[in-house]
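Shown here is one chain on its own, the form predicted on its own, set out as C-alpha cells.
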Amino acid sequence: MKYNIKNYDYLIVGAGPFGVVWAHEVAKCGKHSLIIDKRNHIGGNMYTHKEFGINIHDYGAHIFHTDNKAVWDYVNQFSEFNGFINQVVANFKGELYDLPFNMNTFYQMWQVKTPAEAKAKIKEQRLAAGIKGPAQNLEEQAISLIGTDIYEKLIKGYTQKQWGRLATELPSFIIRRLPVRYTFDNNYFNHRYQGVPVDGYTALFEKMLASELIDVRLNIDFFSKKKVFLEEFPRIVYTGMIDQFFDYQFGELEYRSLRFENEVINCNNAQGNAVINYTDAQTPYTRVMEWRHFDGQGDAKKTILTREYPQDWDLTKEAYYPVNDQKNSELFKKYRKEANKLEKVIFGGRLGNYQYYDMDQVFEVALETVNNEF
C-alpha cells in the first residue's frame, strides 16, 4: 500500500488510547493522521463489544478510575460513565473475603473489630516474620502491610500466578497499587472519579475518531513495511513494544500475557459480583468477571462469565504487563536512549514506554505529550 505523505501529518501506530487521544487532539489543530493497527478493532486492550445486550471487555475488566479531574472531564466528553464502584470478592479455597484490604477483610480473617486490633495483629505478624527494615521484595512488603495470614491466603498464590514467578523475586512496589484501609470500605480504588462507559469503551473511541482528518486502517502490521513507513511519513507516533521497534538489538524485554475463556449461562446472576479473585495457587485462573454486574444491562435471561488466565508471553501472544524489575528496567533504559535519538518518532503508551500505566495515566501522558508537540 502506497501512502502519499502530503495527505498526512502523522502516522499513528496503534489504535489504543494513547494513539486515539493523539489523533483526536492534533485533528483539533488541523492535522491529518493515519492510524494503523495490526488488530481488527480500535481501542487496544480497552476494546468492548456487546453480546445479549451485555458490554463485554475483551481484554479483561477495565474500570476507569482517577483523581485527575481534567482527565475525568476529558473522557466524559465522549461518553456518559455509570459510576460503577469495583468491590472485589476473594475466593481462597471456598473461603470468601472482601478486597481491597480493609476492616471487613481483617474481621473475616481474624475477627478483629477495631482498627487498633487490626494494626496490632499486623504488627505482631510482621515482627514474627522478622521484617524490620525496608521491604526487599513483594513478599516482605505485603507482610509489612497486612500480615502473614492475609499474605498467604490472598496475595501469594494470586501474585505468583499473575507474574509467573515467586513473590520473593518481585519488586515491592507492585503491591503498593492496592489500598490498605482501616475502615469498613470495600471500594477497590481510592480515586474520586470512577465508572465504566454506559455504551462501552469502543463507542467512546469511535466518537474520538469521528473526524475527517483521521483515517483508520486495521489489520496492518507496522513491521511489515517499517522502512517504508519511516521514510514516507513526516512524524510517527509509535505505541507498540519499544524493543520490537529496535529489532530486539539489546535483547527482549519481558512481559506477561493473558488469555480469556468465556461462558454463557442461562440465568441473570451466576456469581453475585462483578469480579471474584481466585487467590489460591491451584486454581489456574486469577479472576472471574460477570459482565452484567458492571452496568446492569443485557438480556434478563443470560449472563456471561469470563475467566482470566495469566500466561507467559512470547511473540505469538499479546503483551499486557511490563515486568518492571531491575533487570528489565535497566534494559529499557538502553532502548529509551535509542528512542531519544529519533527526532521523528514519538513513543507512547504502556508498551512504548514500558510502564504499567492505569488507563487515566495513559490519557494524561498522551495529552501532555501532544501539548509538548505544539
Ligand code: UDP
Second form
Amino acid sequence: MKYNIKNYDYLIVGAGPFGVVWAHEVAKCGKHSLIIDKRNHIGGNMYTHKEFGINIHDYGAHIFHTDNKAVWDYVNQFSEFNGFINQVVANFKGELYDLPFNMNTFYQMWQVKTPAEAKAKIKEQRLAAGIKGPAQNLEEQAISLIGTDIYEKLIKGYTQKQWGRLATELPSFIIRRLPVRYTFDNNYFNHRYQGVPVDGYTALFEKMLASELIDVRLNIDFFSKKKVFLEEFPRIVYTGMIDQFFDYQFGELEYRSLRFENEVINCNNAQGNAVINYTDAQTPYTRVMEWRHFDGQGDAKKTILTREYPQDWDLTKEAYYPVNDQKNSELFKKYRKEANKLEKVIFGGRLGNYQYYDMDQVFEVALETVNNEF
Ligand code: UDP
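Can you switch from the form predicted on its own and show the form predicted in complex with the named molecule instead?
Below, the chain from earlier opens the complete complex, with every other chain and molecule after it.
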C-alpha cells in the first residue's frame, strides 16, 4: 500500500508540542506534512478539555513558564495566556507548608524569621547529617540544600511515591528543579514569564495546525506501518519512545507513569488552591489539582478535583517521565548514537530525547532544530 499518496515532505509522529512546532514551521516554508498520533487527540500530554466550562489538563497540571522571551512570544502568537502564578501548598499529615522552599516554609517549619536564621538552621542540619562534598543522590542534595526536617516532611515520601524508588537511588538534579529562596515568595517557578492559555492548550495547538499544508490523522500507530512509513516519507520527525523505535535492541529504557481520578463537587471552591501536594509516604496520590483556580472560569456551582497517582510504567500505560538515572542514561546514549546515524529521522520531545524537559524547553529545541532544517 502506498501511504504517501499526497507526496508529503514530512511525516510527523506524535501531535505533541515538538511535532506541532515542526508541522507549523515547515508549513510556513511551503512544505506539506502528515502528522499522526496513536491517541484520539492532538496536544500530547498538554491536551486539555472543558467540563462545566472549566479547563481540565487531562495529563496533569501544565503551567507554562520560561525565561526565554522568544519562546514566550512564540506561544503567545497562538493564545492569550492568563497571569496564573503557581503557588503550591504542601500537606504533610495535616500540617500545611508553602512551597517551593522559601522563608514562609522555613518560618512554618522552624519559626525562623530572617534569612540568616534560616541559613544557620539549614547549615546545622547539613553538618549533623554528615554531608560533605558534592551530593551523590537526591537525598544528599535535598538535605544539603534545605536540611533534614524539610527533607523528611516535604521531600522523602513524595519522591518515593513519585518515582517508585528511594531518594538515595535518584539523581540530584531532580530536586534542583525546585527553587530554594531566602525571601517570602511562594512562586513555584523562578521564570520571568508564566501562565496558562485562556482557552486551554488544545485550542493553542488547533491554531498552530490550521494550515492547508498540514494533515492530522489520529488513532494511527506508527509501529503498525513503520516499514512503509520509513520507505515512503523523505523526512520523519519522531517524538515517541526512542527505545521502541529501535525495537528495544539494547534493552528497555525505564519510564514513570501516572493515573488520574477526577471528582466533581457541587461547590465553587473545595480546596482553596490550584495544587496541593500530599508529601507523606502513605497517601497514595502525590497531588490534588482544583482546576477552577488555574483560570477562574466555568460553572460557579461546580468544581473539579483531580488526584494524581504515580504508577509503574509498562507498555499498556502512558510514559510520562524518563528515569534519568545513570543506568538509563547510559542506555539512552546507545540509542542516541543509533539515532544520529539515521539522516532521515529527527528525534525530539521528552520521549524521543529521553529528557525531563519542561514545555518551554520542548518548544525551544523544536524551534532550534527546525531552523537548522532550511
Ligand atoms: N518534590 C518533592 N516534594 C514536593 C514537590 C516535589 O519532593 O512537594 C520533588 C520530587 O522528587 C519531584 C521533584 O521534586 O519529582 C520535581 O518536582 P516538580 O514539581 O518539578 O515535578 P513535576 O511537576 O515535573 O512532576
